[in-house]
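Only one chain is given next, in structure tokens, and it is the form predicted alone.
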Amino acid sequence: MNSQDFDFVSQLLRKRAGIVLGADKMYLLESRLAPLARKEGLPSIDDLIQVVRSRRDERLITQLVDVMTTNETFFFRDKTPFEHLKEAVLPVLAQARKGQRIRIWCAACSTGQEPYSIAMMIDQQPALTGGVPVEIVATDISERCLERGRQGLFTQFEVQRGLPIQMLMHHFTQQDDHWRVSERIRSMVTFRKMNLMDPSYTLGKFDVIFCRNVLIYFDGPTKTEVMNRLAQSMNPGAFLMLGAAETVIGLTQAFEGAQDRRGLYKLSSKAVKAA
């Protein structure tokens, strides 16, 4: 791949998905585009990029962006965010909402392990919400990942990553060499295709937003833009959950840290007034 083609694809990824690729990531680009070129019946990556350049085929562009997004996820990933949700978020919201539903958004949900982890935790511990109904919306840019999430079908390897054996036995049924999450848990999660770079998304207002391990792929201005849009999608008193390596410091004043809760932020009073 020559530098002109690399720059073209890099700019396309930046515009469509906010992904920033440095020159040292050319190997990553080549390793992920080669299978796509073969799938499309094209002799090489160069031919694939030439087709994208000349035809501007949205189907092919969507697939290119899809293969370049990182879909790493597993059940109860990092544990700490779920402890925050259990100890410092849901009980507070249940008290504040006084019977109104609590809305949770899992942005960049990949194949669904995060929203299903939340659903299982709430299902097994209803006292966390005091009987207040909970709606979980899971979004991702990849239709391929979303379809897997809707099916709720996971491999043996996937269910062994972070999922307690008691939950596996209680919420899943085995189907050959896969495991399917129960209809009860699947019904708690709604999957929708959405791009965080799209300024026009309308999902309504949320009380909790999980947006973990996504911002690390964006540059500073894009991080600020995305977080400010997230703030506009939140109710007063809402919470934002970021990844362990992510922060709002120096990027936006829409959120303030929750004391002694790493990665957990509350919507600031400034953001509420601005809305």
Second form
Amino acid sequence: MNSQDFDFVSQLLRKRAGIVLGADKMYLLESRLAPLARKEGLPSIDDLIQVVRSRRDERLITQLVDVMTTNETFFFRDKTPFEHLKEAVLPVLAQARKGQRIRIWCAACSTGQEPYSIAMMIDQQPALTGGVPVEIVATDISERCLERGRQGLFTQFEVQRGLPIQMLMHHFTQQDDHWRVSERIRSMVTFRKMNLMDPSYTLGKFDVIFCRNVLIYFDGPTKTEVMNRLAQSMNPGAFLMLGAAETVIGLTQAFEGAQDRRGLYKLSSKAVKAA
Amino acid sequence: MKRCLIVDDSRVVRKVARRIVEDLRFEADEAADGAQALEFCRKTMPDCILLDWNMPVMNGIDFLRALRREPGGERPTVVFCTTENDMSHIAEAMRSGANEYIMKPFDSEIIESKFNEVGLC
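Same protein, different condition: the form predicted alone was shown, now please give the form predicted together with its partner chain.
In what comes next, the whole complex appears, and the chain from above leads the way.
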């Protein structure tokens, strides 16, 4: 791939999905675009890029963005955020919401392991929310991932990463070589296609937003833009959960750290006033 | 250093599993069937056992039941690691005193994840 093609694709990814692709990621681009070129019946990546450049085919551009997004996820990933949710977030919200439903948003949910982990946790411990109904909205830019999430069908490998065996027994049934999460848990999660870069999205206000390991792919200004937009989608007293390697420091004043819990932030009083 | 007994009739599986548990900072021992494993446990009770189901002489489930009746046999954390991947086998293993369950094929990520689940690492 020549440098002009690389620049074209990296600008496209930045514009469409906020993904910053350094020149050292040429190998990543090539390894992910080669299967797409084959699927499209094109002899090489160069031809694929040529077609994208000349035709501006939306379907192909969407697929290109899709294959370039990282969909790494697993059940109860990193554990700590789920402990925060259980110990410091849900009990506080249950009391504050006074019977009104708690809304949780998993932004960039990939194939659904994160929202289903939350749903299973709440289902098994209803006392956490004091009987307050919970709505979980899961969004992602990739329709392919969302479709898998909606199906709730996971491979044997996927159900063995982070999921305790007791939870597998309780919430899943076997379907040939796969495992399907129960209808009860699936009904707790709504999947919707959404691009965090799109300024016009409207999902209403949330009490908790999980946005983990997403911002790491964005540059500074995009991080700030996305975080400020997340803040606008939060109720007063709402919580934001970031990935272990992510922070709001130096990027926005819309959030403040919560109770010395790493990765957990509250909407700042400044942001509440501004709203 | 914690000790992990790997019980599997396949030498290859034992070798792969040994490498993984040693990377997780366990001292590894091996047994080729349930009877050998029981004999080992009677001398030295390990901290955890990675246990195959189908083996000659004594299978994994019979070993587990016998182990849990031994003095101190309630102590080791037992993680099944088997090709038996249906719900009835999983349920039987858990009823018989297993702490976790791995469906083969496995890799280092799965073993680490399962060991994490039961507080081994």
